[in-house]
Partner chain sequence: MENTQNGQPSVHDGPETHNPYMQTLRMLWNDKWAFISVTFLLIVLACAVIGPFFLDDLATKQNLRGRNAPPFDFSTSWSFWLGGDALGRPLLARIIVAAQNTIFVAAGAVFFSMIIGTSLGLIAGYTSKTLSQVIMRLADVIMAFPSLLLAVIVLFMLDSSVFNLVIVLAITRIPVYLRTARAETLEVRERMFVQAAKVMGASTPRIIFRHILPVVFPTLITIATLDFAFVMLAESALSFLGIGIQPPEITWGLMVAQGRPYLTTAWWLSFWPGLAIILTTMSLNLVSNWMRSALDPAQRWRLENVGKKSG
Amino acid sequence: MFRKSRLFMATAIASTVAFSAHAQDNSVTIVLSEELEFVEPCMATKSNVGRVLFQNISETVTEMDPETGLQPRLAQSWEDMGDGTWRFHLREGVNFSDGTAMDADDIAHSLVRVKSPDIACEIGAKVFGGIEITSNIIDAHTIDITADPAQPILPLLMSLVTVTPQDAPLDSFVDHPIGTGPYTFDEYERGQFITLSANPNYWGDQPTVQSATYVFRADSAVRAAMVAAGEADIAPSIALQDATDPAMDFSYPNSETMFLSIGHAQAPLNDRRVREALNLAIDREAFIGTVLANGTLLATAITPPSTVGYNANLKPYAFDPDRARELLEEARADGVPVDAEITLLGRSNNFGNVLETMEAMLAMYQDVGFNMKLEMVEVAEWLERYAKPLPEDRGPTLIQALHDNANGDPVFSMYFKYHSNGQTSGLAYPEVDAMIEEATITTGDERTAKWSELFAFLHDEIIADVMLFHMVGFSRVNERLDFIPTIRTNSELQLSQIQFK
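Write the structure of the given chain, one chain only, in the form predicted alone.
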């Protein structure tokens, strides 16, 4: 009875949406679980921003395809010039949506901008943390880019650099992005919708989808019902219990790793025994097939098994509440303030059943003796408490997060998350910093070995975080579309890849 009434409400809400997916045969409506806190291209590695902007509005220099590897995008080719310098040959005849020509000056400006300390772009912190980037313009369509220290995978790093016009400000975010992509950014009515339309001057093939509207609904059942009713075409993320229609619902490993980020500087989290107890207190297996999908993998690292250097020898922490209690008592006997209140901070609507997942973990932690409370916050407040600079008056906090890495190499994760200067790092260990810096500049088997060694050190030696799950995502796609979600759907949704049946 509850299930039927819930779906009836969801369908009724869906029918009020102003933008019917069938209003035009060549338009689509996409229903997202959370709003975009900003529409800044240099923040497009954030999944909720990337689904709208990445490769739709703002294109990258190169592009990583999960099936075929690194491909040209705004650069047609590239070559290693030695000493950390790579030369990129840009496409000719590419214009921004405002009509201005894209050239090497725009690439150089975009690289300066993603590293600008005045706006703290996620792309700069995530891709080029600890790396100095300089450019030398050879001509309008040729640019040398130098990384210090030298980066043997610099062309891969450029697959995340969104290109903006050279007049984009270095000290503030944009609120109406201009890009070279197949779509133009038309309107954002906060709390209601975003609209895009096909860019008539796009350098590549004109897409089949000519316009798109994004709407926001927090409830997974509502999103699923909207697609079923024809009021939306794609719900990129729905919960396990709402994926009930084999004709419309797709499941896939979505490259996201769920974990609890630990701030090591604050007591009692600065004690290794407490961090071990945090790991032993969670019954990870209990979540799979209940609130999380079958096929969800237990995690030992922040990147999925498809990344270079993933250490298959590491074992997830076993569920051992008795040992967790013993560790807390040992720490208490040594004067560690284990009774201090710890905040378990969750991000609302981050994934299907996030609230149920966080409530279950809270109960497990309280059961072994942690003094813990749960706070669920929207993405904007969550980011303020997760990324540096952090609030000075913060107490000990475990922060629930999803980390996406579909690019095949830990370099996109490790500095950002674990280096002392990383934007979301809760660690400050010189040995970790050195290991990250060494792995970043190596190649081949040595690179694989160094990343694998670092994964083991983080998991077994210092117990960096509470590693939980490599996630399985569910999407619902209206049957009128010819579109199959992939591992990248959680972080990008290229409208140009959508066809109609």
Given for the second form:
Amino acid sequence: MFRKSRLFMATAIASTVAFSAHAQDNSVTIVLSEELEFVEPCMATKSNVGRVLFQNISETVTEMDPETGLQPRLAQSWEDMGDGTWRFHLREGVNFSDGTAMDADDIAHSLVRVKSPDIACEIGAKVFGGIEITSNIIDAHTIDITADPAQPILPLLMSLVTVTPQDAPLDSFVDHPIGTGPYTFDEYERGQFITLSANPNYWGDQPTVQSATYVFRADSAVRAAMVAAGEADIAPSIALQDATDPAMDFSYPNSETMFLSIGHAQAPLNDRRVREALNLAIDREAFIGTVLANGTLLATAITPPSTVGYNANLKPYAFDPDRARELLEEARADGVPVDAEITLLGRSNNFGNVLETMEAMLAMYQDVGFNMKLEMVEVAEWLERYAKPLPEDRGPTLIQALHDNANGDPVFSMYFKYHSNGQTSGLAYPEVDAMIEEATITTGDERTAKWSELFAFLHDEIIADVMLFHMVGFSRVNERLDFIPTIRTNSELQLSQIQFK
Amino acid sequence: MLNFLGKRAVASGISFVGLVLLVFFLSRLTGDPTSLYLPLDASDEIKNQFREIHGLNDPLVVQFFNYMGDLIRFDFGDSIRRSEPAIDIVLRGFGWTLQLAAITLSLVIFFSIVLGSLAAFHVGGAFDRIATFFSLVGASAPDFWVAIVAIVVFSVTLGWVPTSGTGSFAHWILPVAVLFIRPFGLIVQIVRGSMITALSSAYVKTARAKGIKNRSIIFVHALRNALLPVITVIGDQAAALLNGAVVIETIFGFPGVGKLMIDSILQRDFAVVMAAIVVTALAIFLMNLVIDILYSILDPRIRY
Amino acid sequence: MENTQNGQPSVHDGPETHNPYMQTLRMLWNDKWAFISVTFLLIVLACAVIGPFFLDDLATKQNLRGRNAPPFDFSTSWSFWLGGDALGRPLLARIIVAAQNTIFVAAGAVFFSMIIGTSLGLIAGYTSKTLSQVIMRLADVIMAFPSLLLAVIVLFMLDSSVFNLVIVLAITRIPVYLRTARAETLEVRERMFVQAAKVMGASTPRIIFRHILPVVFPTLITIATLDFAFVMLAESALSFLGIGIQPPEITWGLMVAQGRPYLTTAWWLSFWPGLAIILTTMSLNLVSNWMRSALDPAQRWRLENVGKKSG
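Mind pulling up the form predicted together with its partner chain next to the form predicted alone we just looked at?
To see the whole picture, the full complex is given below, headed by that same chain.
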């Protein structure tokens, strides 16, 4: 018995030595929170897919840099040709990892592919929803792209379109992505790991990191433990309570905004006073540094402060339970059914402390006299109640949601959330519709001003939603790396930006 | 025996079809997967096309007969979530689950029978008290709690074993150890209880009275009789393990069938749910058959 | 007390021996562990019955700025002696209030699964082969039906109330009682005394309830008490996966699950409710072990003869 257990320990220790030593000093291991369902470049706007593929395997025509704005990537320059047409001049001498040269045909094919109804790509719907895209190939390295209706920010939209070779199928996902990026896709052992290695024929500078392994762990404490134990180098997203070591843990604004979406159609939520009371009843400050991280910002709009047209003049609603009770009384006196039961709908596992946050808000609402009940549901049911078509028999509902917009322009959010035809819009005001449509087609300072005006109108006049927080994310990074997470870390993780200390 | 097996196969076949029917219709009650897989602003046309591709437009009964027709040809359909054949995904996961269950269960059976019987030999003695205490703590300790504490202590602080994942022998230690605790605690108690009854039963007393001094003979004799309920409970625990150790798989990133099943249920990936149930149900039916045969080996008076 | 007993059963021929209650109490007192366990269970039961009535407000009063207050700070109100939770609510008060739902779920699930499972198992073991085959294959179906799928469907279709949780957990636990009861019945019915009763013309229900059930019962009780823990933890695992009881309802299992993310920073959040589960299970098992001995004529001497050896 004893000999056996000693043998057992010896074996255990022997293999311990084997796994904790890094295979090579220039390889990294990244631990993600969920397994990739597919490795399809046109789904790279999903954050787990994006962190592996985006700009590592598949590159885009332009690239959004949170510091410096829009940068060239596969295109070297672009110009507005008028009438919704933009001309892109492509970089020459770029090859896909399978050896074929990248040219204008590939760009045209990629645009068709992201819009292909047979694969229903996330990028196509998210970036070009409701927009017709046509392209006209001028020569091998020049292409005209036309959007209908015209899109003044088309070059920005192109920063989200991953380029795939022209033989990528239009009716099915690929399981071995080919791109022009600094890395090539080596192997996906389902359920276990994905490996990438540096692309020797990359058109740009060779990256420092020569190979990368991605593994998947659902539990935040385990991800944090893996970096602490030296088994992984980067855990892009860990929970607030696991970020306990200042030497390894970085916080970053993760471009997600949390809010409660109000369904304006149902009484009593159709009454402005009730909506104001909903805003006044929440002690937002009390969440920061407690249930939510220090550095979390109070939100007045659905997009983060780095967005065009962000209105810094707006003041978050102060915590004023007495005023909230007064407003409810006033509404009650006018016959508004303020005692109707309101459902507070949360999405399970949406972020680290979602349950605590929702429970705390429920108590705050009950405290000022709302008749409210909390329901936490899985994503599938949550979607059915958040996006149209909504169930007919729904009662008054407040829906907790996180909105992610790291792309710098509110256009990715506003139609979707506030236009009366938007898929997740809880309101229908002709003046809001008009403001969104106008701002979408203007450019420059005028665009900034129009978005600003819309934010103010939504927040102060209509009181569209209960705006809550611009969230903060945490990454744990092994001390041997020189890498600082940014607002983009939520959607991409460029291996070529990682250096060793 | 052959007659018994034949009848059993027919009966199990019927209940198998019943199970497939039940799961097929019940899982559809959770809702339509379309909106979950398509972008929020997908047009009705695209949505319709999606339903058409995945056969969701037909009436449920038609869908069921289509499914059964394909099943006979061993076609389990494709996963919506991963766009690959559902059975491939499930068999991959089930291989891991089977290994984990087999290793854990062997350890559990060995240790719990030895410790449980020893405890029963001196009821109320020091060994009995200690064994009872630890087995009850084990049987009632939340496994996710034990798992995280074990990772923090043995992987991060001491650095003895890897935190999670697969690859080497060392990767198995923590998941097996954590998974071991609860069935072990439970079965020790069951063994102890039925051994006490067996040891105080008439025939053991007779054996003792006849002057059989040899403890091991008494032990074997009593154990043989005490094993009936033990085997049943082991079967119950084995079924739970074959259905996948969801919590352990979630925490240790272990690619088994349990987490796959819960994810597929929540994501309404029906093909995978069905394939997983077909595979695990076959395993569980087979196991119950083995248990029933074991009953009659242990006690030849039991006949079917 | 101990002097009055010298190991001879005849000593108990005093007047109190004829009072079964007094005798039971005395046997209980003689097994100190069982006595402590019964006391603990009575306290839990009292908490479950009256706790929510008195402490509901205290247990739901939150204070975000005072979250995760550490335990053993005796300068605060008694309700914070075990610390505060992630929303600054007193853990001790919450554990007391949560006892009600916890005991209701666990007892309900164990009770129903045991009654249904045992009845079906007895029938399957004693009656015709065809009926037995039907029941057993039904048990196979339940056993192979993933409990999580059942949980998702029931809780999705019918709302995730405490009562529905009892239904889910009860159904999933039926097979173990069923198979145990049947296996034992198959064995017991071949024994001499059952065959004798049969020859003497005893009716089937009489044989089942008077002759077979008493032999099968101790094993079932052992399983049932262990199942208490199993059910509480299953409920906790459902909460861990986000499909269990919904806050603001609370159970110990939910508290353990909610405290898990704080294991490394505020251990007390999930430790105390976990301890409550462990202590309850342990008490139940010690009591059931004691009952086994007390009810089994062949083992009763262990409890009566304390003079020989202290228990």
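Positions refer to the first chain, counted from 1. Quick caveat: nothing in here was measured; it's all calculated off a predicted structure.
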Are L344 and N95 assigned to the same rigid part between the two forms?
no
Comparing the forms between the two forms, say how many degrees the smaller rigid part turns relative to the larger part.
23
